[in-house]
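Next up: just one chain, as structure tokens, the form predicted on its own.
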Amino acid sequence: MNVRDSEHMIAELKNKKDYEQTNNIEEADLIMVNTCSVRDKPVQKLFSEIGHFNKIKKKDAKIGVCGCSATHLGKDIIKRAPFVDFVLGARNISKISNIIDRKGAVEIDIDHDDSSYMFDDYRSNPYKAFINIMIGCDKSCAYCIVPFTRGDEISIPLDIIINEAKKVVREGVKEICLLGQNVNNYGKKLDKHINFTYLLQKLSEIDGLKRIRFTSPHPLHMDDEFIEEFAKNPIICSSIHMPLQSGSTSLLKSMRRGYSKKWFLDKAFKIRDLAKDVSITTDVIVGFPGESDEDFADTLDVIDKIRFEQIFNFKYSKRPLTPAIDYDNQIDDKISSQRLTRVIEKHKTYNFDILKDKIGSDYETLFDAIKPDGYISGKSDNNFTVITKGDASLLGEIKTVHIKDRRKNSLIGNMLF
């Protein structure tokens, strides 16, 4: 989502005020760093790069700050750094051709509603693009901060998306990547016969289409007929997250996540029985606050009965806002990581079998990517980096791979047609 809206802003700023991207930053007349708030890390980190920009930058040259981060930190930012010129929130993007000319600007009105507005176009893959289908968030998970940085969730309404879908497929893409918090509870305030499988469908049908992907859907939502259209619609890319977060039921429950542990295992062995050859991604969070060994222990199971194709791991991250910051039994740093560094482990045990099975197997590939030496790379359907021997004649292509070998974390073929 961050990188869909900083297309946005990079198309609004190009065709409004004529303004070029440059490689060099001590050339650029604007600096912009968009940010994200889920962990404190990327947060402190905001703080040390842009006073590295402001020194290195050119005179007169002006930096603002944007997204999450510019959200719930808002004129705190200009306090702590003097020098931002402007503050931009993730719900507010729609005004940066006139924030950069408002020294010491400050928008972060979560309740701005830009679902029905028209961005101008960019898109830095022209094989592959991302279509916001809505904006905000109305979950109420104890460590998240979102809803308080992209406001309450709003869908954007259908033909906005499937014109914008019909544009970008014109244009020559070939796969579209369908972005929101919660994708599959689309359709809330739209009309009572649209939903996300409603959408899946009525995008599949579009002439010259070959991929839907999307992220993320939320496991509360995967009812049986979501999880019959992934399953069996061709367009549909077999390849879903499923954030899991925690395998204990009673630490889910604290996380307010809305399911158990036997919910989260049915929907994903379901998922597994009928999308062949599914590639299934997930998130987990350690050191939860009230995280006892049994919990974590938990977890591990959920991680051994999945077999995860990729799992994003994070500590526990205080968030102000949220109420898990004020949660009793707050979990030891040194415990963390070493429940992170396990995680992190136990997926590495059976990760190289999960490459090693894919060899034999032919995967339509869709290229997008020049490697060195006469390589070129792409993903398959379900989601694995695929490299094999080409040129640049082949990018925006779909061709099929025959697998002959793996490496860390991607499969080596050779192309079939």
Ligand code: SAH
The other form holds:
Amino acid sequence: MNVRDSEHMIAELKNKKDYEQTNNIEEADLIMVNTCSVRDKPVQKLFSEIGHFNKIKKKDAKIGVCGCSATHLGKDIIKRAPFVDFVLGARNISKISNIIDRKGAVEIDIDHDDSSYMFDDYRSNPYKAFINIMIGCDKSCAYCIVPFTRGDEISIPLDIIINEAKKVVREGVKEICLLGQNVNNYGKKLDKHINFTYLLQKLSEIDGLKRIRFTSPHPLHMDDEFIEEFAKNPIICSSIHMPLQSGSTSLLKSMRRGYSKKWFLDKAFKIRDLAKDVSITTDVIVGFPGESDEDFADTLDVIDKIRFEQIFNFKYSKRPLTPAIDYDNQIDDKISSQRLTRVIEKHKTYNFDILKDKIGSDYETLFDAIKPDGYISGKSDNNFTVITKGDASLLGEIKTVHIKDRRKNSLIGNMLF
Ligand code: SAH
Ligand code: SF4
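Given the form predicted on its own above, produce the structure of the same protein in the form predicted together with the named molecule.
All chains and molecules follow, beginning with the one already shown.
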């Protein structure tokens, strides 16, 4: 989502303010840091980064702080780092071309509605396009700062999304990735017949669009209609992110996730049953307040049962404004670290077999990167990295690759057609 927000801001600055992008900070007239605030560490990094940029920047170059940390720290950023020229919250990025000329401006209103703003266009990848389908989040997971930085959930009108998808396909994009905090809750406040499944159906009718991905869906909104469409629609990639957070029903309750261990397992098994060769990835938080050995064992049990293709592991991080910061049964950091290691180790025990099982498969692959020594790489429909012999003329093409071998985190094969 931050990548897409950055693209939006770059587009606005290029087209409305005549800025060009540079990777050389010393020659920049404007330095922007787009921040995350989901965990504490990136927030701490922010101040050391901007301090460094301030030392090496050109005289009179401006520094702006954007994104979620901008929202939640607001004017305190300028108090702590007075050389910062402006602060622009995650929900206010449409104001970018205006704020850069207002020294000391702080725009962090979380009620601001960017949902139908027509951003100018810039995309960093010519074959794959991110498309926002909603902004904000209406959930109140006890550990999460996002609703306080991105505001209430608003679905972007259907026609804006469809038109954007048609436009990028005309420009050569093969794959779109729909973005939102709870994509499968799309349409909640729109007309009754508009929901996420309907949006997927409409998008897959677009001529020339080869692939649709989306992130993140919420397990709570994975109804049968959605799972069936996901499994049978050939344009929808066979890869889904199912953020588990914890396998313990009681911990899920104190996290306010709205589902139980059984609910999650039922949904994941149904997806594995219906969607051929699907990849299921997940997010896991360890060390959430009150997590007992039994709770953690439930998380490991779900991992054993679902054998996620990829796991994004996080140690619980105390976030301001969230209810869990005041829970009195916080977990010792040493225990959280041990649990984190156990989740990583557990995934390693079967990751090798997951990749080995793919040997002999034929995967349609969208190539988008050049590798050394005459190789190229891309992603299969089920989101594995596939490497084969080839050159730049294949970038943006979808070809079938017969998998012959695997590396640590990728598959190697021969191109068929
Ligand atoms: N809307 C998405 C999540 C967005 S945040 C969803 O509900 O799945 C991305 C991930 O960061 C979350 O899935 C969670 O695993 C992690 N996360 C969020 N807050 C956290 C915190 N306080 N400590 C550790 N991890 C956190
Ligand atoms: Fe955060 Fe929960 Fe919203 Fe995801 S659904 S962004 S975890 S509050």
